[in-house]
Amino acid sequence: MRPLEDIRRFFALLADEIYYVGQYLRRRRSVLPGEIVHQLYAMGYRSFPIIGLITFLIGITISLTSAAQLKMFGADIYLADLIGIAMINELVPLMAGIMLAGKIGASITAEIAAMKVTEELDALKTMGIVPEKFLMVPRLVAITLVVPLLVALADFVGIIGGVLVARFSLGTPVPVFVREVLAAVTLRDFLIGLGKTMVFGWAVVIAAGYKGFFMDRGPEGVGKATTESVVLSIALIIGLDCVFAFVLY
């Protein structure tokens, strides 16, 4: 019974917190002055260099293993479609996920898990402050808030190895690469990789969160409950990729 109560749990916490922060956006109260600010700096400008690093690397990889291919039907010109369409539909979305995975999400469960092992959780609810609420919503708001950031400047560096790629290996000119670009990509496509980026966001958040306040306690458990909130949330945000798949294409 205890992956069925495993799974109530998280289905629990993720209810809780869609109520928490509509109830935050309705009377703005229960949140530190500074603490979204200070979420949005480690969520998005700190997180944002390994992101962009890791999306113009795959960018160039796909473009230089796309191109072989390509060249040998003639087809370089559609390079500029492959690259724009897969860089904003699936793998911008599933490379910034996971990248969040790993950093914010460890970092929201060591956070958590250290709190409830020096019993700051139990001196909050001494206090009348629900923990669930005090430290999620500000992290949950942030996310929301900085994924759409996120996905733009990563679709930006992913195309440009695209077009670096299609410059110095096939003599595509830039001009060409970005209006072929322009031409296959659509606001649908760029609001269903926004839309997937801001679920995968959110799924990370709430699986730190659910490892953090529900670890084992002990000395180890902070290790634990980080090592599992990363395997969590990478595991969700492959299985939610295939429910999208599945509804859209």
The other form holds:
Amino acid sequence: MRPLEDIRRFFALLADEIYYVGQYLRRRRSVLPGEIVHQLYAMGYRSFPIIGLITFLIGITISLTSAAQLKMFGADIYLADLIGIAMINELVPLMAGIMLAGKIGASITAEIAAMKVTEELDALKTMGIVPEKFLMVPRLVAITLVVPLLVALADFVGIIGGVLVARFSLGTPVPVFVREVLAAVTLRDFLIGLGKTMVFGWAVVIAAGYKGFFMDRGPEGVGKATTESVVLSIALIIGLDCVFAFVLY
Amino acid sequence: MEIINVRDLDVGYGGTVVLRGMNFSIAQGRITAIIGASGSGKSTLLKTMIGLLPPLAGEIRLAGERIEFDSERCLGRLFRRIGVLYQNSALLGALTLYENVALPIRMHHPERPRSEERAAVRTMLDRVGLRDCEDKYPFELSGGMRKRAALARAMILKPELIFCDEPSAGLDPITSAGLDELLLELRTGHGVTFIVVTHELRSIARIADRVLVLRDGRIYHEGDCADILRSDDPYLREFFLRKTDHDH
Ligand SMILES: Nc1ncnc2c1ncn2[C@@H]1O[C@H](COP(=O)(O)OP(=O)(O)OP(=O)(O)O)[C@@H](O)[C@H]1O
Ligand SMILES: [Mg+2]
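Provide the structure of the form predicted in complex with the partner chain, given the form predicted on its own shown above.
Starting with the chain above, the whole complex follows.
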């Protein structure tokens, strides 16, 4: 039963990684010093510009489509509520998750799979270094630190998109719109969005590691593993998002 | 004294057996050369001896203790005693040469002061003639330089056993001779045991105490280096003569 075995291996890796991160937080060993900062920088650099741009454009798109409808009912001001809730609860986590899969997940899989081809993973093992710890812990810690910043940035620029549309298409003054957003959106909404994005981020990194570590041997396997990693990550994100919707609403 | 004992060992991948029914032992403080045609299973045998590939049957004992391939702890003990030079070096591409060689120290002795680490790494890089390249990344080096750097990494924690997969492949004769001298010095001066896969007859003649010949999925011959070089077995003669012809 291949599929069952794959699922078992995925969850075994997830469990191992949670254990390794916990172990690392207690005793700072088995990971190169400076590697977390390096990963933080690489992840932020890779993901912030593109996720900022995407959420800004989505903010504008959703606002324009909704503004036309709301205007018909004279409910202009509710654009603020709609954008605030839609972006923070749903669109930012989903878009951020998908972009993380494409930018960060893909590069993690490619890196690990290439290391497998060049026997670097074997070399780590025989040096008594556990690759699943040495390579994954810095990336998991980094994604945990990157996600809150990313969510704050994406929420902000997404709502800016709404502000602009409200101002120029509906004529709603900026302070009025902002006040309405702040009234509509609670801390709970923000935390839900953050929590979801955090789960998606972890799903991306674990899926990326899984596809990298368990790829079939051979250089041509690297490209295949990378593609599969992105597909798996996106499928996981959408599946998890659906579970969240059931649980939360 | 024998440091490694191999009994009825079958090695291979999944269902396919590459080498079967092997019985041999490796003497401590000696250099054992493993030779055989390309694809005869030298790297596969090495992979099993260093704990990466579980054997299909049989057992390996390291200093009397059976290696349990499903026990992390047992493998950890094995890894602490060995250094490995991989066929394609396997330096970490993300780290500089210095960092690559320092990695085992940083991971296993994080408390060691930086100055001590620097001294150890530089001494090792000096020995393999790479002192000037310590800030380079592996992709900036030639194949032979990578090999030497990987050897420095394998030796940095002073393991008692070093496995080398074709250490001198792709090296010029002078560098290759230098490498051989290094191995001999470590063997004689520090009692390090070497298991070396190699094709180079000159190198075998220079360094090997024992030779293990693989052919047709089994051990074809095992014996003292001098005897094998003098042997009139047709296959061995052909193997070595071809090699020497090839060398010139
Ligand atoms: N990962 C693998 N999976 C399945 N079969 C493999 C694998 N690696 C090697 N083999 C097979 O095992 C046999 C022995 O290969 P091995 O790499 O041990 O040869 P070798 O003696 O080291 O050759 P060379 O001198 O070219 O390095 C070959 O027939 C090869 O096809
Ligand atoms: Mg080989």
